[in-house]
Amino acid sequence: MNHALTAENLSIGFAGRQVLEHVTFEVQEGEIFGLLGPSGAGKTTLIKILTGRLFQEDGHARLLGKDTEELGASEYGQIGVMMDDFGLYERMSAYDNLSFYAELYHVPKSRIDDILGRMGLYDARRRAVSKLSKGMRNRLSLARALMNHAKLLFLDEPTSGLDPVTTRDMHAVLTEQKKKGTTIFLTTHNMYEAQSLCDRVALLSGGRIIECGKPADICKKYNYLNRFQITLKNGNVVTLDNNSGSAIPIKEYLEQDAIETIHSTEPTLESVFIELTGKGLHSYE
């Protein structure tokens, strides 16, 4: 499988702080690739770096075929980016922030209604950005990301302070955006979003990827206990080995209609981290 992008040892500090440190993947095309750290551990940098808006200072990137320090229209042409409010125009429209990509692109402006009423946008099209709510400004964003039908998107923490409703939009866009052959990149410290949207996962801590991989295969690398928990109608938990010696009493249970709920004990996304760092998903760094 041809890779949309490569990272080979990139490294780079700010005012003697060490900020990545020999970052070393690949995202393969078409798939939906998370970067998975807290705030300040580096994510946006790195962003920064393979989209060409910084340089680093060690190692190697390759977007699109082409070397990140020499990137070029033919590549900006191909990829969005949803960077915070990047790219919008507070006393701009929505729909005039999207017709003014629209003629950098060359896309017609006849898409501007259509990727407006997607993102449930169309109603504000004619309101300020400075005016819109903190989720309209991120599906906006997305929207000016998506203008110019891009084969590869950077997306850093899109969902970052939204409501749930407003976040399952989003990732519905994203789902839709993956089934067309988009790439996506992805960066967050939400483990349920990582864990339910990504293809593949890699682990960033102190500047460092600590694991990379499919977020089940990660869980069941670190799944030590290997165990089932079982809630009883009575209110009662029992834990029970993962093995053939709980098949009988899990039969009893079941024959006596006493199971309320039974989960397995593999960790997650958020567990790992904290077992390989002592630190959360949400801490700073």
Given for the second form:
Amino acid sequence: MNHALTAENLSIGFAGRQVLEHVTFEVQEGEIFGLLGPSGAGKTTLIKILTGRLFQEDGHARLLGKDTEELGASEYGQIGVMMDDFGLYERMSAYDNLSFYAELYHVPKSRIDDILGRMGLYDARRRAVSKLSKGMRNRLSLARALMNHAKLLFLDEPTSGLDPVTTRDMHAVLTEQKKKGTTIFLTTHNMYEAQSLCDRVALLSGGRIIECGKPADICKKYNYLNRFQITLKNGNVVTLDNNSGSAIPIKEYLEQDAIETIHSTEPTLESVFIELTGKGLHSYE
Amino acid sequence: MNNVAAIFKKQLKDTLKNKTVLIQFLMFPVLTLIMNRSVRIDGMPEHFFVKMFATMYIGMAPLTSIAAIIAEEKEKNTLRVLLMSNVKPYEYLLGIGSYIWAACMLGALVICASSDYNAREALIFMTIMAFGILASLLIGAAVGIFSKTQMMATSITVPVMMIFSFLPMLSMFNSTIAKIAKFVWSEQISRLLEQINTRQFGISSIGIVLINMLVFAALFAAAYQKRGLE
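I've shown you the form predicted alone. Could you give me the structure of the form predicted in complex with the partner chain?
Everything in the complex follows now, all chains and molecules, and the chain you saw is the first one.
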């Protein structure tokens, strides 16, 4: 399979502080790749390097097969970008914002209404961006990133601060894009988003990739305890090993109709992150 | 050139809703129209208000508006997204610069129309204004690129704008200021405007304006090299 993005030993520092250190990973065409890390971990810096807006001090990065230090019109025409602070023209209407980008990308104006409709913004198309809610701005920013039928999308914390319904809608759009073959590179500190949406994730901490792979595989790798946690109807919580020795007590609880809930205790990406770094994904570095 | 035209159109739409920039374009042309038609003082030099407000206009409007627009785009990250959307830095600067130059030339046309210049004098007036606006744009773009935020841009543009706009007027009242002002482009623009009627333009005035423009271009290049557009 071809790689839409590759990063090899990327390193960069600012003002004596190392922001990225030997970052290596690749993103395959058509996959959703999540970069997880707390604020200040270097996620936005990495996006800047991968999109050719910043040059690394060491290492190599390639976007759609081209060195990111040599990106040109052809590559920029094939990517869509959604930044965490939207980068929308606030005095202009939603329609005018997209119309401007349609002109830059040489996309027919008919696409604007299509995409506004798809993002649920058609009725708000004449409203100034400054009058839109955060969720609507988020969707508009994603709409702009999708304007040019991008082969590769960069999404910087696309659902940060959104309500669950808007987050679900955004995920539906991203899943739809993936089905169309779009490669998506997203940064997030939302563990649930990474686990449910991404084919593969990389955990970034202190400028280093500390783990990379499929979310389920990462969780499985750190599943040392391999236990069940049973909450009984009387409020007691019982933890049992996941082996044949637990079959009898579980059978007994079932016969007594004493079980409220039963869960396996495999780790989440968040707990893996905490285990590896001693910090949570929502902490600041 | 398509991208330059798209940025030009975008800026036109945005300015119509941006009162801060819009007022810069309109204030002096409207003021000239009003003052020229309503104030008549015995012994007042010919085209007094036209020349005074035209000099102030080129010292203020292009400088402050381009600095404000670039700084706002940097602060709100619209410029970063734009540069990741197949727009080259020179296309952005050309688009914004040509828009402000055209808008200010329209303002200059209004100032010119409020005078009773004949066609030849009007053409000379507009040519002087075109160069004056260009010089002001260069220094304003340097400030915009150097500034990380709109607040920073404003704190730099206000004193710079005050110096360039009021120096020609202050030099009329103070000989020491006049000695310094003669090296500044806005003073020389003011002198060139004074010479429209006599049509005897000093080569030194044109030379000083051009040298000022070269210095501003160098400042612009230095600011761009230091800060870039992001």
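Numbering follows the first chain given and starts at 1. Take the two forms, find the largest set of C-alpha atoms that superpose within 1.5 Å, and that set is the rigid core. As the structure is a computational prediction, the values presented were derived from the model and not from experiment.
- With the core held fixed, G30 shows a CA shift below 2 Å between these two forms.
- In this overlay on the rigid core, G65 has a C-alpha that sits less than 2 Å away from its partner position between these two forms.
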